[in-house]
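First, one chain by itself: the form predicted on its own, in structure tokens.
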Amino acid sequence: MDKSYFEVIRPGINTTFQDLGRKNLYHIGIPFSGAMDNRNFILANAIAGNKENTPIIEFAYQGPLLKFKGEKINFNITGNVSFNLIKKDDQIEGNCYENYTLEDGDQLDILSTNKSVYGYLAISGNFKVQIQWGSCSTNTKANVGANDGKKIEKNQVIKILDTHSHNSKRKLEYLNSKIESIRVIRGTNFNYFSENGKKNFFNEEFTVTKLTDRMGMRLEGTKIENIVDTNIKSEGIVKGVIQVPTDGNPIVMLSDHGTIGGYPKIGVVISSDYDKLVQLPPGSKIKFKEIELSDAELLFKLYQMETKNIIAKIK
């Protein structure tokens, strides 16, 4: 057995292995997968000191409770989370965006995430994790990714290797902060449908189902009238696409998405956005705005911009 490990107490819920996901493999039906909230990974291995793209534990709604055994090493964690560290006499509460130092036996419980879905752990120094097609983010629908395609268990080992010193006081003053619109632009498919159903979709609120994972976010609110056809023949479809199926309620893809789909496409989230977009818990209101793609360009090239300068203040 590696020297470092967690033992896994509890696993929490769709708790996976991570990183910015695997690139040009549509063809043979495999998405992007990767991290949900991208900045936020980002921010987790930043603040670690690590490599940006080095796999870290993604986590929705509630985390694991894991125990550490081996050499010290420093974690931090990210998102909007709840989470304590418990040493044998003493419990802290603590911040995320912050490094904690974690001994042999300490315990890491992540309690949940608030108003908001998916959270990061990163840890400095790397997970022994296995890479498939160039990334090791697992899709636990295709079973594709490190842990055999699975999700963390209860009472699995995850080992740690190529751990790193990096100064265990390193911290960054954030705040996930949340945009009015969801900005889109116009999907291919956007005159399948009436001139009614283009403006319920540009100014009514839709809700947040329960029917969200990390394939696809369910919608509930007006129906948007289709007046060609409620479905089409399968065509090649992409993170952010906003497909409207035959009950006229709108299916956003997200990241594990099928890389095929036969509903009429009216939209697709801007990348600026989708982290954001994929924050939103059940039951949350969204309303969608309509930009041009050259708007879209610009505010991603602004969103890369910021990360930077947000990486810059790391202390």
The other form holds:
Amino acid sequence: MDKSYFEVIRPGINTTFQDLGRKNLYHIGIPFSGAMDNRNFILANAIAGNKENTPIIEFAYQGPLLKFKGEKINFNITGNVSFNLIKKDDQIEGNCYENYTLEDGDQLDILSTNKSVYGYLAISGNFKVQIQWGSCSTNTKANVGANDGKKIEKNQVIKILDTHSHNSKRKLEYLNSKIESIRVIRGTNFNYFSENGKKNFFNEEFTVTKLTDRMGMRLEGTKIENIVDTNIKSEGIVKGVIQVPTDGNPIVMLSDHGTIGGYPKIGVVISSDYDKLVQLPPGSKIKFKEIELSDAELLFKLYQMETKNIIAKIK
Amino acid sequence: MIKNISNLGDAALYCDFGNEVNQEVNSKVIKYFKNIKEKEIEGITNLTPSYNKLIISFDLNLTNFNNLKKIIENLELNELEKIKSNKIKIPICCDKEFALDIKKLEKKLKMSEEKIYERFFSKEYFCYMTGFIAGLPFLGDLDESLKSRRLETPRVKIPKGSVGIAEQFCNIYTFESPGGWNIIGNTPTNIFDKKNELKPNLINPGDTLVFEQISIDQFEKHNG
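Take the protein just shown as the form predicted on its own and give its structure as the form predicted in complex with its partner chain.
Next comes the full complex, and the chain you just saw is listed first.
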């Protein structure tokens, strides 16, 4: 079976192997990484009939164009994605959250994510990937993880280790919902900001800028005024932390963030809203809403339960 | 020893050891870090020690802030075996092609290039923490007279091996990265080796460093 593979005709913008992330390495400077949108990652593996943490392909904006060589395999795509399955004498417009079969010579053209950023491609089986520190997650800045820590490139080959024959008709009716506001817990430097700054942070709208990637999301809007110091002694950061540097524009730290930072933290995005946050493309408007820790914990439980319920609906 | 524990979001503890930055405070942070690491407490996914803070990240599926806070507050600390602190010698070349900000520093510090390097190379440095990017060491303390602010506008790309100074600290960029420190030289020594999964970092918290100035010829020989 290891003779099956994909040829990369077009790599897409930011196509990498990801799983659920890499633990216990912040202290040496290696971030958690892993799939940006955990729910869509988990759903792709569930529809494929894989184990939850199986390495799959993540793409952003424009996905890859792949030519399949080998025996039949099943695949599915999750997110909000337009893609075509190009067969010898037929072209099928694909639906997300639905298994399809690829045969020798077929092409899979992942055209774009729609009003969102990330999508996932899972095969029923395993890609042949390097595991580093217990994870395949590709961190292209440190060149750590699968594919020598690099994005998937034009003309390379993506090898398939093994496949399992799974019901090719498996699918799920699911729509990614849009988020009205991103819920945030006060950060450890909340009092570095003026009364006006705090008020603006929770009342005004911010725009996601183009300077947004797997490391961080830069926002623009009303400047958040700092009245204490625009630098702090460098200290640890976690994903979802919102730092406000000297220019007053907030930056949300995302999965490949630097492990240490020196800007004041005004807030932290709650765990249950992270998947929806990262799917907001440049130009989107964001509003932050303050909530308490106990509510955030409850919302996370509900979010995890909801994911389980969605998986239970796969037929 | 921890002055205060608060929450950083819903999935991390923020342990505050105070505002001062010195080796004594930092060794308390390292003591907690090593003790917690050894105990393999359920749910903890990451520990990030820094100058005077320790961030403990956890999996919200397995535990929560209040549970972990109690565990950390009641933690029995084992004395660390006198950590075998390594003394590491790092060669640095200060040729103009590497010392990107030395001219600016001469003005900022009102000191000649010779004097800056003399003071820089005469000290031993202590590694407080590693991070930001993989393996990057935060070293201190610089001679009082070499304290300077970061660049007003950070560089988008700093070459691998660059040695930077800012405030009372110095660092080494383990690979090409953005950054705002004043660059005064470059080392040919590889500080981060991703292939060495057990010990990827050459320099670790608690280590002592001495820098040795080398010529451009020696630098090239090293890389040859």
